[in-house]
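We begin with a single chain expressed as structure tokens, specifically the form predicted alone.
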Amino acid sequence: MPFTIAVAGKGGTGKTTLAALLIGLLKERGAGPVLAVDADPNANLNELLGLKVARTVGELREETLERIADLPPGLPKEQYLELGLQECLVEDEGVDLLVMGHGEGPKCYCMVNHILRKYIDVLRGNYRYVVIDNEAGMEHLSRRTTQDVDALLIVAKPEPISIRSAKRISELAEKLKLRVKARYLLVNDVPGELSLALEEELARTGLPLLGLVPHDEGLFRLALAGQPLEGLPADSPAKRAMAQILEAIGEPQRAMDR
């Protein structure tokens, strides 16, 4: 099984940017193949990775339900969905991307979701790492879409409300008994030294603090220009911080490889 990292957090914390930085670092180090999963309905991970998406899993699910009565005789639904899932996969050197797309509507998705989960699990087995950019907030946790995760990185901004939100996300993951081996706190866009009050707030989360990612003007300039993160220089403060974080959570994978 691959080593799976899921990134979660309240909207606006920069979780997608940090997920993209992790994916880019794994690619640079030749640690792949990596499967990147954009599980946020407001999907933009592909933009940060410089990849174009032709079809999402959500669109495949809707198309299947609309066409299910018109499928050619002898073509099993499982085969149709498996072929469609391959079309959803964006392949690149060292990294493949799967975009989940929009959530479910009022239709009955049980059969389709069951088949899709089955083949996504099979697909995951082809990779050494899986990095999941979860949707903002806690809805994905209540739907139990974050499962079989080695490291859940809960991202917060250096603000009391954001840190308390991270604590609630961790508590919900615990309450739902999700299959998450380790949960960590990661504070993003830190302008300087943390105040004593914020350090106390961090301690109250009960989460191990994996790292602080400093404010990075380079990230802001790339976002303004609409450019992927591969244009970020090697001395980028955020990139250096994420490299240290990857070292910290990469130890389990190296142990597995020995």
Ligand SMILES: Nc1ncnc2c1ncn2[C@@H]1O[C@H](COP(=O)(O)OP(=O)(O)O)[C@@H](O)[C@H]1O
Contents of the next structure:
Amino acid sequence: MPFTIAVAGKGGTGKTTLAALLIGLLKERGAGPVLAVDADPNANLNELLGLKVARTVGELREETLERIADLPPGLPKEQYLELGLQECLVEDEGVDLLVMGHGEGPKCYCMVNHILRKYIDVLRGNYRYVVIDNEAGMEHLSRRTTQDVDALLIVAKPEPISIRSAKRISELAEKLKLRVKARYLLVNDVPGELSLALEEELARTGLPLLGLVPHDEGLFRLALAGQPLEGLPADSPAKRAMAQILEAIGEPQRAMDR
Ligand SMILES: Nc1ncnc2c1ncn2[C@@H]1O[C@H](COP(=O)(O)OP(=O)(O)O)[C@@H](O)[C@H]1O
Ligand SMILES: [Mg+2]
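Can I have the other form now, the form predicted together with the ligand, not the form predicted alone?
Time for the whole complex; same chain goes first.
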């Protein structure tokens, strides 16, 4: 099974940016293949990766329910979903992307979700890494649309409110009994040194601090121009920090040993 990293945190903390940086680093090091999963209904990981999305898993789920009565004879819904999932997968060199899309409406999705989970699990088996960009509520993790996680990175801004919010997300992960091997805190967009008050706030989370990602002008400029992160210079401070963070998770050493 692949090594699965999920990135969580309140909106605007930098989840998508950091997930895209991790994916880029794994790709550069040839540590893949990587399956990138965008599990935020407000999906934009594809833009940072410079990929176009044809269809989301949410759209496939809705379509399947709408068409279930008039599926062509001989095409059972299992097969329809399996083929549909292949179409949802955006394939690129070293990285494939699956966009989960919008959440669910009032219909009954159990059967479709059950089949989808099965095929997503089969799909996962093809990769060395899975990197999941989550929404704050972690709906997909709690519904197990996305399965076991080796490292949950909870991202916060260097502000007390944001750190407390990260703590709540961590508690939610515990309450939901998510199958997460390790939870870490990551502070992003750090302008300089952390204040003593903030360090105390960090200690109160009880979470191991995996690293600090500095404010990065290059990231800021790319975001302004709406460009993918591959345009980031090699000496980008945020990218360097994420490389250290990858080491701290214990990867990609493991991948290189293989
Ligand atoms: N370390 C950083 N330095 C500069 N800008 C950053 C940094 N991290 C994130 N940003 C910017 O902050 C904004 C929000 O980031 P994003 O990754 O979309 O957050 P989220 O996915 O958590 O909502 C984006 O414009 C992004 O470019
Ligand atoms: Mg995001």
